[in-house]
Structures are given as structure tokens and as C-alpha cells.
Amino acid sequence: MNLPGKTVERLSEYRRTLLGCLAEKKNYIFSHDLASRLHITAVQVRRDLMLIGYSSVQRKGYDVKELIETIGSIIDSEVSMNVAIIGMGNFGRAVAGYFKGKRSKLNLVASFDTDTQKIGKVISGVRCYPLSEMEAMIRDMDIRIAIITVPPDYAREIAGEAVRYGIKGILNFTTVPLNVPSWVFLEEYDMITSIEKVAYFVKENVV
């Protein structure tokens, strides 16, 4: 199933929200309730779920556990994928701490840095290796996804090396846009742009 990127994003958000519902002992949920928690429309929720072939709606709403499992069967890989963080500064450590153990099919197995004070240590639950060993570790640990949190001046060089060493997907947290081959999936998150977007709407809504 080849889904649009935005649909995959929303499915991930649905699952995270539904997991929260389970924690609240909520076993069923209506589309309008799920939509309101994510600040989107119920029509969008129903459209996304129809797109993945889910239409098991009971009078009391969607079965939360069943929907979690359905979404997982669509967006999760059948086999686990190994992930590495490149750049273990403050932000890299924060990402590692948040990411570790969140998804059973995504394993954060390594991090890389040039700082000798970090190399060889377990930081935020993941061992840090020297950047010089990145090629061997990507190959030996079958790492397919890289999260890049290095200083902007090094982002393009590091991304190029990661791709040459076999990385198939990159999540770029730096402020520098990257160019990668078409067969590498690239997701870029620019925090400055996001903050400016928030500031714009705050400005527009000031009474």
C-alpha cells in the first residue's frame, strides 16, 4: 500500500492518541472525538481510515485496540529496523531519550559523535561510537535510518557519508536542507520555521 506522506503522519498521530485512550481505559472512540483531539475534521479521520480499508465502526464508535492494531499493520515494517543518531549534542541526547523504546519495530541501536568525552559511553540509553566507525557500524548493525542532529556546517557532508554507507532514510533536524538520491527517503524538520509559523498565527490572532 503506497500512502501519501501526510496520511502516514496522521495515522501515526491517530495511533499515539489511541494509545493514550487505552491508558485512560477508553475502549471505543468516535471519529469526531479522535478528530477533536488532533484538531482536524471528522471527515479527514474517516477518509484516512477508509484509505487503509478500515470501516469497522460500531454504534459505540471505533474499537480502540483493533484500530491500533490495524494502523500498526499498515505503517509498521514486518521486520524491525535499526536507527542511529548522528550528533550527540544536547538535541541529539534529547531525541535519543524521547525515542528509545517508543516503537517495537524501530530500534535505536547506535549514536555517533566526534567528542572523545562521549565516545564509548551509553548516553540517553544508546552507546556512542566515533564518527570514524560509522561505515562499519552501519554495515555490521544493518542500520537503515539516520537521525541527523549535527551542527549545520557539517550536515551535508554527514548526510552524504551516511547515504554512501547504506542509509536508506534520513530524518534531518538541522537547519540546512539536504539533497539525497531519489531512493533515500528524506524528512526534514526545521524548528525555526515551525516557531515562525506559530508566531505568525499568534500575531494574527492578537486582539
The other form holds:
2 protein chains.
Amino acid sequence: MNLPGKTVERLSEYRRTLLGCLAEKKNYIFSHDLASRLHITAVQVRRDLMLIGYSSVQRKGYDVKELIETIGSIIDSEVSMNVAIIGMGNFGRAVAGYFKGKRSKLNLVASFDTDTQKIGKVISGVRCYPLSEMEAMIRDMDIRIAIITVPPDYAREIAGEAVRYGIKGILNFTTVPLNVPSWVFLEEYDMITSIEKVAYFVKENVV
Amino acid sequence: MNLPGKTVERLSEYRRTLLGCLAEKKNYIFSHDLASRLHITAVQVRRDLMLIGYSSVQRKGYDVKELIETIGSIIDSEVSMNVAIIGMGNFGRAVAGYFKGKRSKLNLVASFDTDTQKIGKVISGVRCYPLSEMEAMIRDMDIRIAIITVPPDYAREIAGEAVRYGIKGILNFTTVPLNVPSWVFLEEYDMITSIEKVAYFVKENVV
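Please supply the coordinates for the form predicted in complex with another copy of the chain, as a counterpart to the form predicted alone shown previously.
What follows is the whole complex; the chain from before opens it.
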């Protein structure tokens, strides 16, 4: 199914919210309730779920468990996909922490760093390897996704290497925009943009 | 000037890219060059800059220095704005690191945590205070923006407190969606969404 990027983002958010509902022992949810928890419109929710062929049970809303499974069947890969973090500074360790204890089709199987203090150790639940082993590890462990959290000056070089070694998707958390070949999916997030956005709206006081 | 959120995000990205140009001693840039560095269209760049009343010099493109200043005059506040980070785990420290050495109108003036090992220390360039001092500090130092990087179970409570103490903008990096009063600007980022998006497009191989 070829969904737009924004829809995939929302499906991911729906699922996380629905998992929260399950934890609250809430088994059914109306589109407007799901929508308000995510600060979007109920129309948006219904449109997205229609797109993946899901509809609500009359008068009860969506079946939470069923919807979690439906979303999973669409956005998750059927077999597990291996992920690596490149750069185990504070940000890299924060990202690794997010994977801990998650029942997911995404396996964080390795991290890479140049710091000899880190290499060989398990940090935030994942073993750290030297950058020199990146090529062999990506190939041997079939690592498809690289999360890049290296210092900005190394971002381009590291991304280039990861792509040459066979990485198919990159999540770039550095402040440096990357260029990748057309067969690699690139997602970039720069927290400065979010911070400056908040500052702008606080300044303008237009909320 | 009441700009849409997405425009503010792009202006922030333009500025960061332009600062990179200056570092490369590049004094003029064409819209298509700026656009391609950010993986967007030249039309988008021209439309955004027209919106802030900026146009290019004939045949030379945009004056990089001038454009940096123009963007700053629009998105930055005239006086400095104070920021605090709540939660100095790995993510909090990573965020603090981003502020170091930045010449910006945003001052990271405090961080808060419950960990007695951290309290009283300068961590990633910012002093850490106990949560119990948050109320007084937000008031006395006129802290407007809170970046929330606490464990998910504490996110709602902490955000509620920050708002009661006078915070005007929140950047929520936890996995828990927040609710804030209408006078508080809320921006949320959950890295799981980005990771799941990359995984989806790698799986679908539609890049």
C-alpha cells in the first residue's frame, strides 16, 4: 500500500494512542476521542482509517485491539527489520532508550561510535561497535535502517558510508541536511526548528 | 506577522542552511540551490520569502547575509527569551548540548531534575535545579519556554505544573500527547513516529 508520508505518521500516532487506551482498559474509541487526544480533527481520523479500509462499529466506535492490529499489518514489516544507531552521544543513547522493552518489528541490533570507552559495551540496551566494523555488520546482520546521531561535522561522511554499505533508510537527527541516492528513504529531524517554532508563537502570542 | 507554523519551520531551516553557506564563503544563493539543499521546491522557497517581503537580487540570487538577518527579524524575539529543560536524562542532555555556543535569542537558563546526583551541577552547559524550585525559577527568571524530556509517566503532571507556573510554550519530546490551555503553544515530537515512517518506506521500497 502506497500511503503518503503524513498518513503513515498519523497511523503511527494512532497506534501509540490506542496502545495507551488498552492500558486504560478502554476497548472502544470514537473517532472524535482519538482525534482530540492527538489535536487533530475527527474527519482526518476517519479519512485515514478509510484509506486503510477500516471502519467503526456502529455506536461503539473503533475496536481498539482490532485497529491496533490493522495498523500494524499495514505499517509494520512482516518480518523484523534491523536498525542501527550511529553515534552514541546523549542523543544516540536517548534513541536507544526508546527501543528498550518495545514489542516491535524493529530490532535495534547495533550501535557504532569511535569512543573506545563505549566500544564493546552494552549502552542503553544495545552493544556498541567501532565504526570500522560498520560495513561488515550492516551486511552480515542485514541492517536496513541507520539512525544518525553523530556530531554535525561527520554527518555527511557517515551517511555516505552507511548508504554504500547497503542501508535503505536513514533517520537523520543531526543539524546537517543530507543527500542520499533515490533508493534510500531519508527522514530528517532538527530539534532547533521545533524550538524556534515554539519561540516564534510564544513571541507572537498567537496560539 | 502571523505566519503559518510550516512557514516558520521552513524559515528556521532556511536560516540554518544559509549560515552553512556563509561558513562556505558563499555570499549569494539562488532559490533552486537553497531549495535543493532542503529537498523542497524552488517555488516553495520563493513563496515563503515573498511572504516575508524578501526578493532576490537580479541574476545573483539572494544575499545570504541579508536574508539571514531578515529571517531573524521575523522569527526571533527582539529581546532574549528564556528556556528551561525539564528532565536531564539522555534526551535532556542532548537538547542542552544543542544550545551550547549558539548565538541565539534563546537562552537556556535552567534545567530541572529529581536526581540528587544531577542537582546543583552544570550538565551539558546548564545548571540543574530540583523540581521543587521550578515554580520560583520560572517566575523569577521569566522562563517562557519549557522543553519536556521527562519519563512518559511524569509528562502530564510536569507539563501541568509548568503551565501553572507561567510557561507560555512547551516542546514535548515525551511519547505522551499533552493537553495545554489555549494560551500555551504546544509542539510535540515523538521520534517513534519518524522511525516507523522510515521503516514503512523501506518496507514498501517506494522512495
